[in-house]
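One chain is shown next in structure tokens, namely the form predicted alone.
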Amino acid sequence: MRTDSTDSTDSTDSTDSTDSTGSTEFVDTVIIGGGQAGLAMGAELARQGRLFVILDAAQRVGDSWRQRWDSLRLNTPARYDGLPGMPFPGDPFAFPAKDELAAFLEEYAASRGLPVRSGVRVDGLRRDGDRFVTTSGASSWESHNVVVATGGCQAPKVPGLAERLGDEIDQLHSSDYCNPAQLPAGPVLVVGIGNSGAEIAREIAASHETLIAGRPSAQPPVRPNRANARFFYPVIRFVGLHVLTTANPLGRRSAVKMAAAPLIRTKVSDLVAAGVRVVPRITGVRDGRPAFADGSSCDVSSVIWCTGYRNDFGWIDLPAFDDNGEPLHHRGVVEAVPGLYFIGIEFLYALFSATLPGIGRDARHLARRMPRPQLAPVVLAEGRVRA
């Protein structure tokens, strides 16, 4: 996911490295974000034939997946986890391990072309008369159309009373964690019974004393492995994509009711069995040591936060966002800003669409929902390109 900057804007160019000139850069669209939404998005216009650059935060296609916890694998088998044009390699009732899924798409990058420029963080994205101006530094890009595709974990959410725990306690976000070596001697508490801190939980406990606080969701009996794969998997697929939409009431009353996704690989009863000592929720800080909601506390040496992440789109001056600072969209149109889209997010229009099974839809009707440039591109005098 992100990208470089150079002078070349064509769609066919392969991953580059950023271009400090501070120069401007004229193409029909700009994506944010080169995770596999972008990526997959970026597809969807090369087909199209059109001029678009990729622009995106680190320094390699697939860090964002690299950058994760040592252990993690994908809850969807390989045969749903391919992008528009390519399948998964390999097995395809495997279940990929993080860093297969980086490489996969860096080799998907570079075999389709794609112009992404790694290491451009954009810190800026405003209207300029009929263009959008996404600016990064002293760079910046002027385009007909913006796809916004930076996914779900931009900011990792803490809570304010991790201030008042102790300095003793060593803590560190879900997003920092790469595996028990890193953690100090001593009990770990993990913080939120998600999929993330369920697995790292289990994990640490081979090697700590470990609880974990809050309350577990849906706990389906369905799990991540070769059989389900082939019989179950492709049930859940159709009801993630094609059932539980925006399109329908069943589905509406899904995307507003679902608070947390439910628990895939490792349930409770595995977290027990592993020793792991299921504690109630958070709910303050006495004598620099955490507190439950059932009036207990308890000392540890680190806190491991797997409380999630909240969107930032702070750096976004347009009128596309409700009260609480989400996008205004409908299946990631936003019709109050002709021109800006957003891919990647939870339910954009179905309870898959953050995944790698719903991204390649999504892309699809998005890029049908552009429309044609406007202008062919032609080379100005000062040897730019423009749109």
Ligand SMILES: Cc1cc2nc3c(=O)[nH]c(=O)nc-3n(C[C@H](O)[C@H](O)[C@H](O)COP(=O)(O)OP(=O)(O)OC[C@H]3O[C@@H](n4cnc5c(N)ncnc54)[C@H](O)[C@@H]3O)c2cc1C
Contents of the next structure:
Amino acid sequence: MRTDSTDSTDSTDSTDSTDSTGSTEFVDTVIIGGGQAGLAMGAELARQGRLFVILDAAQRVGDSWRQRWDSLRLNTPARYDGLPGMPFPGDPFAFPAKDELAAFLEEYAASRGLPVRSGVRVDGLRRDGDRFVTTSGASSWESHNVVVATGGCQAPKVPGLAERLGDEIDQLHSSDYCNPAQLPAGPVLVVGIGNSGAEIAREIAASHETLIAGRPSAQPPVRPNRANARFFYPVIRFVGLHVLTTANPLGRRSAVKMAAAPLIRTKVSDLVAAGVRVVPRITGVRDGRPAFADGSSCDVSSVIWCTGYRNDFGWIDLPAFDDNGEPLHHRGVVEAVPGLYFIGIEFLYALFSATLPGIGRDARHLARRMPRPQLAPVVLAEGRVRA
Ligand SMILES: Cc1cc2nc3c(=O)[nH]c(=O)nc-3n(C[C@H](O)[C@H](O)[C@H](O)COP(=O)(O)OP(=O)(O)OC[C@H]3O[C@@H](n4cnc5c(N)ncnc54)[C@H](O)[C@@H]3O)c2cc1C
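Got the form predicted alone; could you also share the form predicted in complex with the ligand?
Whole complex next, starting from this chain.
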């Protein structure tokens, strides 16, 4: 397993590949990533009648959701899970399963005829004169605009101390967790009490002795259920879309402070009720075993790192990033590189920018900010040229 002390920018997995056709294509806009962010962006560009292509590393639209753990259900009710021009089908107050969302994305792309090229991992983006050049293996796409929509789950983040744990301990990141059956017998340590950690720990506790290390950022007293979907979620949605935005000091402060999302479905009391032992943060390794902030350590058979993700834009050769590799943009527009846009990243504009309720608005905003395509000059019959 790769950890944060291992220096590598390659997040390619074995399920996708670069394009080997060796072709070069010209389009007005290239969208890199065909998850909900790339599809919403594509739908807006299609409405404007632009020539664009969506390049996606996965084999099938919706795979980023399909590949998450088996029992995952959305925390956002169906009423807020639709994309521009297409509501999520069925009961608006239900919370869809992850495969239902994946199927919805596939249906969305098909019903709008969005030009998604699946199985194409982009490995380079640079500028050549007045055009962007996007590459995947031997193939390239030239364009006036590029929208990067590669999502917030690019490279699993695992602390360096994972490498010092004993070889007998099975380790995986939450992105590789499917269900408890894949774990060896014996105690399991889940590291990180965010939503993934809490939900995974609760599920595992039914079959394994389970510990969870860390402290939640917050635990709002609202759970995903029908009554809340009807009465409280509209308020939460309003705050996440219109109050906590980068346009005001309160929003900007919360963007900086929000290290982890608050616990939505599974609270600490649920974990305790399920028999999960909550232990302090893991701070080191003693004799190959995880050691905690209170000086204790434990014997476990497996560790699941629910420690989030980091960005991986190493393949973009453009002056669009700060010293930490974070994109420099104003509401998704990269002012230093005209024609370059980001969508679907944390707090692009609002707290909900990287979620389904926020993606449509950000896509609309970017499509409006994108200059109209330059039409090729038309040579009239009498030899005059119309621009
Ligand atoms: C466990 C979990 C639960 C979540 N639950 C909710 C929820 O309940 N409600 C909600 O609104 N949000 C939720 N989110 C947040 C968010 O909605 C999802 O992360 C969502 O998948 C983000 O969509 P996206 O399109 O931005 O990115 P992704 O879905 O990650 O899609 C990015 C796409 O880009 C492609 N890609 C990446 N790199 C390249 C490359 N170099 N070349 C070509 N293609 C590339 C990938 O193949 C992928 O298809 C959840 C997130 C997680 C991790």
